[in-house]
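Take a look at this single chain in structure tokens; it is the form predicted on its own.
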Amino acid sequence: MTINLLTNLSFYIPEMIAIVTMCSLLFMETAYANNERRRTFVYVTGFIGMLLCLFSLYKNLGIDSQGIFANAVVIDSFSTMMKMTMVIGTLGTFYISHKSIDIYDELKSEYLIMAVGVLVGGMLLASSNNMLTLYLGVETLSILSYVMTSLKRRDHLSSEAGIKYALYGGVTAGIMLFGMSHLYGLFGSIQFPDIIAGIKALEGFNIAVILSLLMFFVGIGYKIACFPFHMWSPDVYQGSPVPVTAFFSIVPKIAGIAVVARVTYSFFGTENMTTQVWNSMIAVIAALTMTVGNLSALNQKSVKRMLAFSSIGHVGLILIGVLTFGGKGMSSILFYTLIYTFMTLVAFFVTTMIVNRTGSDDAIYFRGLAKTHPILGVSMLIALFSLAGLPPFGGFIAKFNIISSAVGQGLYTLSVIAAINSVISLVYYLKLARTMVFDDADGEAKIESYSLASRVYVIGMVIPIIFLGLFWNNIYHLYSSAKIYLN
């Protein structure tokens, strides 16, 4: 038994990093006045442990597809892919928050800490086999979440945002965790093969199952706000500090992700009413997201907001490729969600050094950015028309890539609907490029935090951007390889 714990806890040491790294900050913590502002050795640590994970992540891809802790938790190269983009994000967000005025001085350490074990939750969600650790993570991962959301205490929006955030993620894990219990009743078991074998062996309609699924479903359609789970999502990424929105913009959102498309390529893998039932409800779900998600951002005065919507709409581009996961749909999601992250991590660090100088996130304080800071201006030029899918940037070959593989799986509807969106996307993206480029700026005001090293961040977030836009097969083929333990 203690063997088998060991060599369990072998295959397990990202995540291991990952929490001795949030121990290691919370004691840390400990050793610092509330007036002592630069938490400097905290953010080293926090840097350290990140990469510490990331490089034993990539470690683990040339590990062999198997379940651990009595095949509860799946260690397959699926989930470890998206391990590592959501390492990165963390990694990314870290930067964000330790120049961000919109978390106090004497918080930061907080963030950094919760972060983590948000990443953690996210990083068990991704790997879960059986309900218990699915919804074990997903309580992990929400319940820090709602803390990081009310960081600005002495801010109404980010106290009202909390408050929202709980109370709707209470709500939706209450749902979940019931069609939870009902799918346990049904067959006899929490783990996924054995629900993957009773929903194969259905003949028919079974209404039971349908509900169950769907109540399953809603838990996780929350994490993701995928329509009509999205109500929150605005309100929530507008009252947050700018690195917590960038964060929820990430994390959260990949580990939802993987959920879905390890439940779908799992539980309906065979043709049966189940299935149909089940990919008809992602497919109009996908398509609502995405048109309400885009609809709703083209009017949208604060850039935050307007980020928001365009996740949504984002979401529901990634829920096509779970559709086709079992042709490109695989290496089409991991590619969109690496790109994401890059364009996502650039777009609201230009946003945070404009809240830095202005104290908001208005589309109008973004006037003239490219004249007054080229680079920051530049950077976010790229992302804004990398997420509207423009070549030759990462965001077009990642579009391309999903309705691509929508087309060759015969989801044509569907991929109107997703180059529909792309158009409609143009328009608020460009509404804020024009005003960075051809509107006068207000003054010269510098950006106090705005040093060689965020010039070198901002930088080095738009490489990959550009770079992935040209340069994609090679990532693309790495992604190709990617596997799901089934057993």
Second form
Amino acid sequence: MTINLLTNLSFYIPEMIAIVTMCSLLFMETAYANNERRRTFVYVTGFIGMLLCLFSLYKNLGIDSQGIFANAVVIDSFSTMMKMTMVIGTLGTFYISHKSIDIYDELKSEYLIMAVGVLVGGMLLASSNNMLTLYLGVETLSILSYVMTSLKRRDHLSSEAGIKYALYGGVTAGIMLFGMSHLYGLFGSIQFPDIIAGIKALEGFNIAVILSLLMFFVGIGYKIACFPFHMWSPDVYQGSPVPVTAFFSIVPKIAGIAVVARVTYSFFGTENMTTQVWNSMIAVIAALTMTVGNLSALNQKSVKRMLAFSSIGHVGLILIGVLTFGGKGMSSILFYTLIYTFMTLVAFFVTTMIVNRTGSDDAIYFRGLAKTHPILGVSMLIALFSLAGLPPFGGFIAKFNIISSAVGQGLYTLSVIAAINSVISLVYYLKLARTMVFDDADGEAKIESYSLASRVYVIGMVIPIIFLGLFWNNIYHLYSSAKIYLN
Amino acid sequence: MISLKAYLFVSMILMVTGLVVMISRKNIVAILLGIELILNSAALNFVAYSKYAANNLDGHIFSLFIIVIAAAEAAVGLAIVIRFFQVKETIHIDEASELREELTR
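Having gone through the form predicted on its own, I am curious about the other one (the form predicted together with the partner chain); can you provide its structure?
Below: every chain and molecule of the assembly, starting with the one above.
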């Protein structure tokens, strides 16, 4: 048994690399935190660690799906691909944190430590196969996120956002645990395979099971910020430093979506009453999440808040993919999250630059950006068009795949709602685009921190958006071959 | 012998008390206490079910993890409360109202 667990470690190399990176960053932070020049070394270490992690995840793609550590954690290509997207997102936010003045210089290495920590939690969450690993993943993700939110000391908004996040997060985690405890009592095990077998054997409308499952959903739904549990998200996004906001809209969300997809697909494979209740709940939540997110984004002054609501809208779309997971849903979720990561990184990098110059993320400070800083402005335009789902860019392909998978499964109402929501989202994205292109800039305000490396970064992030919009077949085929492990 | 129902009843009361504390108290530290009550109700449930419903130790292990994580969460929560107190000089939840929607026009 012990030998068996040790051999399992060889499938767990990516997570171990991430953990080792986090620990070494922690040691380096104590040594170099006050030394301006040596801090670059901390960044290089984090960068190399994440690249190694990405590489070993890539190596893991070839492994057959299996459960490791006494079936507590699963290694399958679906979770590995989700983890790769998460690592790319973390790497992207590293550079944003390096550039941002929102994160004080002496705290930059702490940002790296906590970002990698959240990534470890997200990886655990994406491949969890029992309720204990799921809970541990959620809490690793959450506890570090609370600290990241209030990273900007001496700032009213940041500490207030931290309080709100911690209180909401604590109570939803508690409700999720309460639901889990009743599921344990009802099915006699915390392992997903046993619960799946239990749900399969159910007949008729079992109110206890359904109530426990609803409570269970509260915790995950909170992490992905879907409709009834989304109200923390705009406040926390607005209060946090910009790199943290970028990080929150990528890593915890993708991890949460991975776990919602796994639970929905594996728990509810058979046609019975419980499955119908769960699926219709997800469908209603998807429709409401999209609509509420996009409608609330319409007149926001703060760009961070607007992006928060727009990411709520995107989660609603991805939930449609969760519903159609058995069909084309899996590949469309994977594709959507990848594109979404790049678009979000570009949008938040530009916002960081604006915040660096003006100290505020108000939409009026984006005036004339395309004229004063052409590369930055055009990149932001491409990111906005792609987020809105306009044709030549990756966002269009992503949305198209989700909607076509919904049509393929006969979810016509949801596809119509998704299409209407794309139109609504166009309004606020294009409004910001108009401000950037047609309005005049106030004076010759140059962005001090906008260096050559920044140009390279932003162009490097825009290329995948365009490239994946034109030549999406190869990566889509790779994603179509993803497998999910059951039992 | 105490029945399973008694345990479930106590944990239900703990859960509801926690939620009521969350909603009604204005002191942030008291709200954190409410969260602890909710977590403990879940831990009690796990132990009770482990003894009566499922014949395995999963529930015991789970409740140990809950205790550890609740401690970590309380530590981080209190640290954030201290930060909040330093900038605002109060721990009244109604003071946490600076983040709000501002609409154009």
